[in-house]
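Given as structure tokens, the chain that follows is alone and in the form predicted alone.
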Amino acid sequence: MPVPTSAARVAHLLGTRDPGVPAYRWLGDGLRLLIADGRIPSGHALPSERLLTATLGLSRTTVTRAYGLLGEAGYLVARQGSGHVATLPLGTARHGVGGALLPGADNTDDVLDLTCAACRAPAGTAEAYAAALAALPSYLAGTGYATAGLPELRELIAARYAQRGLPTDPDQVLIVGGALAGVSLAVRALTSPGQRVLVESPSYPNSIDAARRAGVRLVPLPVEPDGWDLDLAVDTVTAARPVAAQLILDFHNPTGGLMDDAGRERLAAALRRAGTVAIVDETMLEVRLDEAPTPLPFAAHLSRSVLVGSSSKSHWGGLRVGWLRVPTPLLPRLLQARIADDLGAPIVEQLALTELLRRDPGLHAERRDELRASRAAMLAGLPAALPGATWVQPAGGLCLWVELPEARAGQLASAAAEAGVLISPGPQFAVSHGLERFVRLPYKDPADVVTEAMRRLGLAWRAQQEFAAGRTAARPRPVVA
């Protein structure tokens, strides 16, 4: 049976009626936004017309007409014994999550994709876009180019840095088309081909590739499942004297590690002595799930640091808006490289993110609760799925970095695909080679989906053990996020 949505909750979510809009249109549009946002999830039952009529103080005809509009638009279906059930157009809540990420991928709704550590849009996203479109006409008289970004968005981001203990002038903020674009821009602007760049291993594969495309020489810095070896880090920086260091210090992707202030100060001192610029990816920063110390931004320890932020994990990947917090002396180099790259991020997306940041600069509370439940489901299912595997539970981020009892990550990924679940083997996160004992498992899906994924993963683990001798690892699916 579909989960019921009470009339009282619908009334609360709808808020005050707009007297300038016909009642049926106000109700229909409001419910459509609530379903699109996920505040009334697809598959949940809407209140009966009678209950909603009484709760909202509207006529039965008004509610019937509003429900009719929802049905015509594909946001509601009538089911025998269940009444009216929320749904999404095209009949799938996963549209744009499978093959749309990788054109040509032959995904079906039955395949569970754990190669992408990103969530659906939070409640309020559709409303933010509606507000952005309402504000757009005042920008149409201009050229539409905003190389550094919209002033109001840069001010909000600068204020967020100040809240974290790092005073920031809005002029230090440069809006870009996502965190990966920001990392790529910083590497290109601050390095030259052949120079050394320190890169963590494991790390986010696309960031590693961004450094490779810049033609630099990669210097790997091993990151263990329980964090960074600071002695090794200092020694590596001292010996290599890299021109730049790509780092993920806040809920590291993929290990989930969080470097404390003492570690940051020690690493910063080594980078300062070496004359190294730090490029710090803070994409996962806002995905804080447990109580944990909140370290200062790395730029508070090393002023010569470019901080890279993004809305992709805190809000939604589809926004494609990221930013750089740049030390003032480095701004001319970054701006010049930006102009050669592109002329600015899309205006509508910047306006939408401005609306979202005004309401909630961090992770939405409902999303945090969902992620905690999904993580708990994964932790409950892993011991049976992968007997003998080990992991460190992170205080934030979107995934577990799981060490297998045997070096069979590639074979497991192949067997898992046959079982209907896609995973990313450890070697994809390595700077050069190794990590065959590890897999990254995101818990970004609903808890029941994660539970099913763990069941399938268990089947895959047993299958690859039975046929290990004859099984070869297939080419792994690219890591998207």
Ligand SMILES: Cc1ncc(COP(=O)(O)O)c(C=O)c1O
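A quick note: this is a predicted structure, and the numbers were derived from the prediction, not measured. Numbering follows the first chain given and starts at 1. Heads up, when I say rigid core I mean the largest set of C-alphas that superpose within 1.5 Å between the two forms. Compared with the form predicted together with this ligand:
With a cut-off of 2 Å and the rigid core superposed, L459 has a Cα displacement that falls short of the cut-off between these two forms. After superposition on the rigid core, displacement of the C-alpha of H433 between these two forms stays below 2 Å. The Cα position of G30 differs by 2 Å or more between these two forms after fitting on the rigid core.
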Second form
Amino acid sequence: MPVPTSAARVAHLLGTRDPGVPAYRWLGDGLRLLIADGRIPSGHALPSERLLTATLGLSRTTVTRAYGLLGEAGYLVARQGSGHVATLPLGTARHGVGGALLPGADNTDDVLDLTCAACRAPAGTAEAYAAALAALPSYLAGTGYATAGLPELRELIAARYAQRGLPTDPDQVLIVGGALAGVSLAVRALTSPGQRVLVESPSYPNSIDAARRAGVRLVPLPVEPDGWDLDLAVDTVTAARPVAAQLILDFHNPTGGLMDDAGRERLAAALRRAGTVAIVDETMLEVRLDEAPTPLPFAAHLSRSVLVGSSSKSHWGGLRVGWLRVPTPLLPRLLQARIADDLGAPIVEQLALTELLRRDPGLHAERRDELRASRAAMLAGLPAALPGATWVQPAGGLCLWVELPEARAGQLASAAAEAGVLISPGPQFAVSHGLERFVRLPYKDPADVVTEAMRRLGLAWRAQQEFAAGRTAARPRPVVA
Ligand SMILES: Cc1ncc(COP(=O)(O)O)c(C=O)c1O
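Having seen the form predicted alone, I'd like the form predicted together with this ligand now, please.
Once more the chain from above appears, this time first in line as the rest of the complex follows.
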């Protein structure tokens, strides 16, 4: 049975009625906001129309109409025996922005989405936005176009590089709308169509697409579950002489690999000889879960490196704020290319991130503990779910890159969808083809959800084995993060 919400609590949460708005709209809008921000959680029952009518002193027609509006907007479902139950509209909170999906009979859409390696916002995010709004008036007298970013944010980011052993002038920092926008900008600014660009395989699919859309020729660099084969990397760079190399060296998505300083030095030397500029995506850098070496930023090994950073994994993807650290000689090209795209990141989001970085530049300790617990739950459930599968436990990042005993990632993903868990099969992360033996499994949900996801994955694995001969793989869902 859904948890009931008392009429008295609803009345308290709604506060005083605004006499300037029709009563049904005031009630409908108020309830929608309460459900949307979780103060009436999805899955909880609303009071009966009769009780709410009596408590709020409104007419029954008003309450019926307000509930009707909520139902049409997807915030309420009528359940036999339970009355009206709060829910979130499909396609927005549940799928589109990675809202929490908890298993259980109360969930109208009982599907666990493991296709997105991103977490909900950490505690303190709303406060940071409130501080940003409080600071906003002093910016309103200006134009609001901060093409390279707000100076105070660029200073904080430059100082973080200096802490990591890479002295950085704030002028070298360019604020952009997330790491993906940064990678896309860098590859377009630094290459011309038809030129060769080294791209890891597997890699983050949207960055592979960004390179593809820049019209360059992709040169794949295989990354193994246990990391990079440096001899192969040096040989590939030497043979292809790519104009740029897109790399994820810190908790690589999807393998979780962390390249150490010796590896970086060898790779940098090969890239230097080939005249290649490195575009290094450090999105996962702060998602450090275990004791592990802290290698220098790649630009300390190869000065012709553009480093791409993001607040999406350390803080929240909804901020949509990332940045580039650009070698000074390349700045004019990057700035020029950026202006063709957009004229700067939003001020309030930059202020909110400034506030968050002042409080805690890295991963929230609580978030780290949660991720460790979720990863432990996944590691505990995997052997039974996928017998014979193997993986290398990463020291950071948000996923396990799991090698199946057979090349059946597509079949497993479609069987998993039927069992109520969505996963991304390996070929989605490949530059051209292959990786059918792999699946990516993010452990970004609470541990109990991960445990349930592993149970469903186990059902899916057994189902696809039983029906392997007849099943055809469904089209995989796009990877967001
Ligand atoms: C390696 C990598 N780069 C970029 C992104 C996207 O980051 P952003 O939200 O900052 O655009 C992700 C998201 O998962 C990622 O894993």
